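One chain comes next, on its own, written out as structure tokens in the form predicted on its own.
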Amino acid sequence: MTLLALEGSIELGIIYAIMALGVFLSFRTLNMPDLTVDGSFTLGAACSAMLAVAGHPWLGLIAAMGAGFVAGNVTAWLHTKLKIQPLLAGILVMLALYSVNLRVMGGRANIPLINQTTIFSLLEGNDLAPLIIPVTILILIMVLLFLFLQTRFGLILRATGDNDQMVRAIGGNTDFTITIGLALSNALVALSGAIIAQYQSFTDISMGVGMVVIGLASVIIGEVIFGIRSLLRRLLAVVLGAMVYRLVIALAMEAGMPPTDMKLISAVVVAVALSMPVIRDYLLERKKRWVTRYGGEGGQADAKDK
């Protein structure tokens, strides 16, 4: 692998990583597959472009939060209120959004962003500009998400993910915590895809399609790599999983796949990463019976040779 395609997939793998984040909360936190994800990255990403043409890039990113954060808090209300399955109710807000989407663009299916202002243009001339702001906005985000999550509400929102009929017997308001978990993955997503669109310079209506298998894949690699022992390790571990799953995009297109198949290796990444508890414990039980098989008969075979 070439030095400059190591140093982009770092740079993806560090902006992904805030979508990897946003995926934790819904997916692993709240236990809820929420496909949301797909639409409401593509959103903060249109808001973020419109913005910048506009003149007024980092402003568009706080906008792209913030209409992740309803759009999460619509997928809530769906679920909640109206009782549709969380996986349904992602999809339902999924395909609302592209049309969403595509008002927000102005009717275009992408939005070129070169030679506009955006945020990088804030350390212009520096090579390292689209290293430095990536991984300044991750470090914050990472040290507001773990404080939030060891606060009172943050361990209701954990432990509904875990048991939300407890928190009820204990007069919690699960429908309240959904609705502002999911606020804040969606919000998360839409970041991450407005830093994308600004950092590859065009935004384009179908970016966000396999988003959510990016995002699972991330938080499942990182987990199964680099463990979850505690709070910290498990967002250091999404963090590092992204930039791992990056990377092995990047081996595979320097092996000579063509990009119209890197869908079909995100599936793949994912299953085999998912795979990976059932695989290990089959491996452990093979080499238990090893051991036992050949290794008591060795040693069976040493005591009588004494």
Given for the second form:
Amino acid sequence: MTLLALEGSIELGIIYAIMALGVFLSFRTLNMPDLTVDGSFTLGAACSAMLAVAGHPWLGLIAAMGAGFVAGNVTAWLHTKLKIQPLLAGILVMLALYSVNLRVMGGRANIPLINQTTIFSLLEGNDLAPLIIPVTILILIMVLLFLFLQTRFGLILRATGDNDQMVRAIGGNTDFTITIGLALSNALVALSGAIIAQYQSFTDISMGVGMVVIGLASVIIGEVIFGIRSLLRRLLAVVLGAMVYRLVIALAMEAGMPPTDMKLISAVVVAVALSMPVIRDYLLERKKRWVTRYGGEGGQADAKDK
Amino acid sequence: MLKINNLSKVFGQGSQNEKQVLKQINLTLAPGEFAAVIGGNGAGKSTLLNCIAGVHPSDSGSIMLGDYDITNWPEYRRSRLIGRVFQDPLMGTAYAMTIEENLAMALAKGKSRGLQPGISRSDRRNFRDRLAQLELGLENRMSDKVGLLSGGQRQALTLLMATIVRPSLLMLDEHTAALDPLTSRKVLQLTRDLVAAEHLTTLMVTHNMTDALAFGTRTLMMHEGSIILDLQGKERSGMTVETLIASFKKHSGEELVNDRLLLS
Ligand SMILES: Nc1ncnc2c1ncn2[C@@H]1O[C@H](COP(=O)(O)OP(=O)(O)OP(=O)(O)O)[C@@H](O)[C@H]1O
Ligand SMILES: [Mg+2]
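Now that the form predicted on its own has been shown, please provide the structure of the form predicted in complex with its partner chain.
Every component of the complex follows; first up is the chain already shown.
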């Protein structure tokens, strides 16, 4: 892999890690796969592009987070108040956001940001700007998230995904924890979309397609490789998972795979990762049967079994 | 302390499976009263507790707890006054979180749950002392995840969580039914000690007839959605398991059937 490609995928990995942290919030701490993500990622990018064009790139990031927060709120409201299943609630908001995003983008399907002032202009002339600025934002978010998840509210937010019945039994309002959790999750996703838009200098109406799957892949890859021992470790694992995912994609492209196949690969990665328990059981069963039929190491284990 | 008036509950209203599970229940518990509830399968014991806790909305009637009319409160709000332990040891705790995190969540009951630190140093000291009283060695495992604990340890922990902020009412729904006999005894003993130490008003469903007479100050027997027998004082102390079964038959006109009922 060329150094340039490596640098590019690390930069992307860091920006996408913010999105993956958002997916971690909904998928792991609330135990809800939230499909709003595909829409809120583009929503963030759209807000960011429009405000960057107007000359306010940083305001664009803040507006993106606000918009993502609202989008998450709507999904949570559909689920907690109207009792729509989380998966379907997310799909509905994702669909609605397609129209909303087009409106935000003034009816255009893409907005170029060539020669605009962006957040990266802050370190004009510094070649490492595309790395330094996202890393700073990511570290800030990790620290805030780590502290937040250990506050009184953070504890019941995490417990909601574990056992919502228990949270209500100790006086926690699970409708509220779900609402704040989904809102924060989508705020992070939108922030990630907002940074990507300015990083790649354009926003496209379909740039969020499959984003939730990439987020899930990052979370799961991180867990498999780096473990889930402690909260800090889990957060770090998500970030590293997002970077590993980018590297894998870069390698696949290096090997000659067309970029259009990347979504297929992402889907396969997530399907395999999610079915890991079933695959493991199947392999263990196979091994057991093989041992009973052809004998284990020297038959002694067999004798013990009987 | 607890005053239930004409409480009724129908499941599946208007459907083919419509079933009246609670029929005009009236029940008053004085402060510090400890009532054991017993009854056959499907008598409505769990439903009664769930209606008090707000898991199910009730169809008619009212529930007063302390000075509050909680009839229309959502479940989480009632929980600020009520401590609960469930039959399933998995239900009372968050398994992927640590023992001290679970206790900290329970300790925040009734306080604002904002961005304050979840666990303070003095909380930890408090938890250590409380856990040591359980004599299960949990005080040295405070940062272990609850998923690593046995069923009995979890029920003991849940009991501690339910009472760490003094509840106006403690409700236990067959909280030892999933435990082996020895552990079950230990958890019951712990229950008795905790309730006595804090003079807690308590409602405990049990399937053990002996316990229903031995524990607490009052025995309630439910059948088909009604309380058919309410024993206290002399009448109760004179009861044996045999006379209890006989009086069930007299009041309900049926044999007592409960898969899990223990007569010994
Ligand atoms: N959510 C529900 N929807 C419909 N019917 C229910 C529901 N919960 C309980 N029931 C029915 O209400 C009746 C009373 O159930 P409940 O669980 O209160 O009985 P119980 O006295 O606790 O019995 P057990 O000793 O078996 O625990 C049963 O017939 C049960 O099938
Ligand atoms: Mg029951």
